[in-house]
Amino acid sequence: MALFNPFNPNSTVTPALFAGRSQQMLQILQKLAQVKRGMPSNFIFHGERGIGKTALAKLTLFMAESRDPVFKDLNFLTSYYSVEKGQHFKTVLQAVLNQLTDKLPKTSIDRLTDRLGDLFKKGKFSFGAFGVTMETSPEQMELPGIDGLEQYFKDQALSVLTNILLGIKESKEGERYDGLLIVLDEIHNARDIKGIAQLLRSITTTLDVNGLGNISFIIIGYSEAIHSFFEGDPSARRSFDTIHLTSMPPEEAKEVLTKGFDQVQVKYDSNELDTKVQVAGGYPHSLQVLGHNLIEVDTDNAINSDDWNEAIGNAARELQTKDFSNLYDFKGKPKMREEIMNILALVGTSVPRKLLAKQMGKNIYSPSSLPELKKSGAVREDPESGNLLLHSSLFRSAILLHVFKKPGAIAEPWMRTAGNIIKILQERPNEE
């Protein structure tokens, strides 16, 4: 048994164990190298839950601070902040800027104290202080654009960022930074999300015009929130490079597991890995959960078929209460969306949409059924055939474990529907 478990599903992946995403990493590095030369560049990382957005951000922060020639000798002053549900952006940016000052040298702190007066007292920023607050009314905060976020707040934030950038530019050798990298995670939680894009575009454009373009914002959130983010200022899209994270291809998924196995010197069969790794569907968090369980069940430092089977079952049960709980209701009475997923799980292969609709005899295209399943990522379409598939084989295992532990499942109508579809696909594999 390994001395420790290198897989940690409850934390972001360490840079040493990060795998895949090479194309995205190269794109980010090239843009940060431009920011280093005074050309601002912002990013949007978006995708489903568990797709690896935060892990990529953590690696980006590592590269940006590394001073490593492999990563273009980057040396940024960085900040990471995860937005709380319902939080106003004023408090987010205030917290971020206070994080940055905690890392600044004393000369830069003295500059901020001299230049910003009451806005910066005792080493901390306080936006909208002294009788002015951003929360004028809930209705006003819901308005898109700069009006909703308040002009004075933009001016204060711009003043602070200007003085931080001037301070790090004027710092003595050894205390200088290439610029600022600010990562804002869980942006979908922001109460005033519709005004943020315009605010950030306005700030970075003004800094750029004033010769202080050494700044980059990385915004992270679910795909469905990105429309809201840009709703207040569609032209702000030009100021952001969008990185849409999807499931990893098999080779990159294998790299996630092999890096962990190699670190603790656990043996494995490459051919079996080629087959079994696909159960996670290329989802980084599912891969971490699977890898963690593989190390836990192994007793002889060699991953065998029994270890795989036990680990897959354990991972499926664990994910029922975590990632998969957002895709499937494992506690309530099955609705049509659960019936669709039950049928796909039982069939075990891709199913043509028309065949599924015909056999179920129901409107699977109602907004709360198939469209919602596809939007959430619970069900996807095969890119070649257009047939329907479940999120992953691990998700299928979680559903089957749930279905067959319930008494009377075999008599459910969707069970008969699944049997009919299996028979039709066996007899007429090209059925539409």
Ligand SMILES: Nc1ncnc2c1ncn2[C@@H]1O[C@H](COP(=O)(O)OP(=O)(O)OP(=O)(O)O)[C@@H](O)[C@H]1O
Second form
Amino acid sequence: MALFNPFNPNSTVTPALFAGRSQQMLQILQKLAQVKRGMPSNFIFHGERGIGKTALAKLTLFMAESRDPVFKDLNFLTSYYSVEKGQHFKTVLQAVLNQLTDKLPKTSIDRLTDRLGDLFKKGKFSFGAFGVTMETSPEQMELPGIDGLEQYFKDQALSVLTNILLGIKESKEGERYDGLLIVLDEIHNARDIKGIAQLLRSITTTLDVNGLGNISFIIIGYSEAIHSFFEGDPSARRSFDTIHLTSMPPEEAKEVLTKGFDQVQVKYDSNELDTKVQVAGGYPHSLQVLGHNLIEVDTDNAINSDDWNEAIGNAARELQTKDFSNLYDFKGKPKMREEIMNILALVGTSVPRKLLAKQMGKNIYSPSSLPELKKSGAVREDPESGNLLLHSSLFRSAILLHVFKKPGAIAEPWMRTAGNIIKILQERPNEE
Ligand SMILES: Nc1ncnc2c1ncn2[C@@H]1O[C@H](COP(=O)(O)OP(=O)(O)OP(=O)(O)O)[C@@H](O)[C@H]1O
Ligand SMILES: [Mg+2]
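Can you swap the form predicted on its own for the form predicted together with this ligand?
Entire complex below, previous chain first.
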């Protein structure tokens, strides 16, 4: 038995076990090195639930604070904040600024006390107009004329950030920082999401012009929310680098498992890993569930075929009972609906509707098939191209875990259909 289980789907992976995403890491690192030199840079991380947004942010924070030559000797003062449902952005920024000051050296605190007066009392910020806003009803807040308050808030935030940045630059050796890194997670929860991009752009641009561009914001949210985030201010798009996280390629997915195995010195057969890792569809959350189950069932510090079979079964049950029992019948005899979903899961990319119908040789348009799948949300159809895609990567993994659990799945007709579609799409990628 392993000493402990290195996999945990319910927590955010530690830097030592963080796997893959090397391209994204490099991009972020290069930008942060520029921020260190006074060129501000902001990021958006977006992607579906469980795809690894928070994990990437945690790793970024680690690199930014590391003072390690491997990570460009970065030494940022950082803050991470997760937005609560319905939270107003002012309270978010206020909390972030307070988090930052809690980490500041004493000389910088003195500076804030001297310069900011009423805004900064007893080591805490509270924005002047903030109290007024809080007592204003949501309806009133939408009224014209409230803009004056918004302006006041922005000016206060700017003045606080200016003083923090000046403070960390003036600090003595050893207490100095390269700049500020502020991570705002779950931005889709913010009540006033539409104004945020504009506000942040305006703040970072002003700081930049004043020679204080050592600041970076990372905004994290679901892809659907990113649209509204930019809606208020189209030019804000230019001041954000967008990182869209999708499923991991097989090499990276394998690394998630091998890093965990290596950490607790559990052996594995790498050929077997090559094929078995596919059941998770490159989805980090499912990989953690799978890894966790593998370590749980293993008894001799070596992952063998029985361990794989048992762990895949357990992982599948875990995922299937969560959200997907109403989208896919995991228990009964598979109907055409399930066959369509099996094929989409196996192919892994979006499939043109016509190609699917032709290859299956069945009427997928009968009311109980495709139309119902679209209605339940199990399958999405791109209105322009007519391409079909499964609900989510997590759903895809649940299906893959389910179909590969059964012996003899390889002989199923839909398995062959999926193989044909993959081949056709590879030969004619423009069909996609
Ligand atoms: N690069 C990675 N290496 C190893 N494990 C990872 C990696 N990325 C994510 N994970 C793991 O996968 C799970 C889901 O990741 P994470 O919580 O970061 O997703 P998320 O996109 O923030 O999801 P949500 O939208 O629900 O907040 C976590 O257990 C996390 O530790
Ligand atoms: Mg998250």
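The term rigid core refers to the maximal set of C-alpha atoms that superpose within 1.5 Å between the two forms. Please read these numbers as outputs of a predicted model, since none were measured by experiment. Positions refer to the first chain, counted from 1.
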Report the entry in Leu319, Ile220, Ala190, Ile168 that lies at the hinge, where the C-alphas stop fitting one rigid part best and start fitting the other, between the two forms. Leu319
When the larger rigid part is held fixed by a C-alpha fit, how many degrees does the smaller part turn between the two forms? 67
May I ask for the C-alpha shift of Ile340 between the two forms, in Å, based on superposition of the rigid core? 6.4
Just grab the Cα shift of Glu372 between the two forms for me, core aligned, in angstrom. 11.6
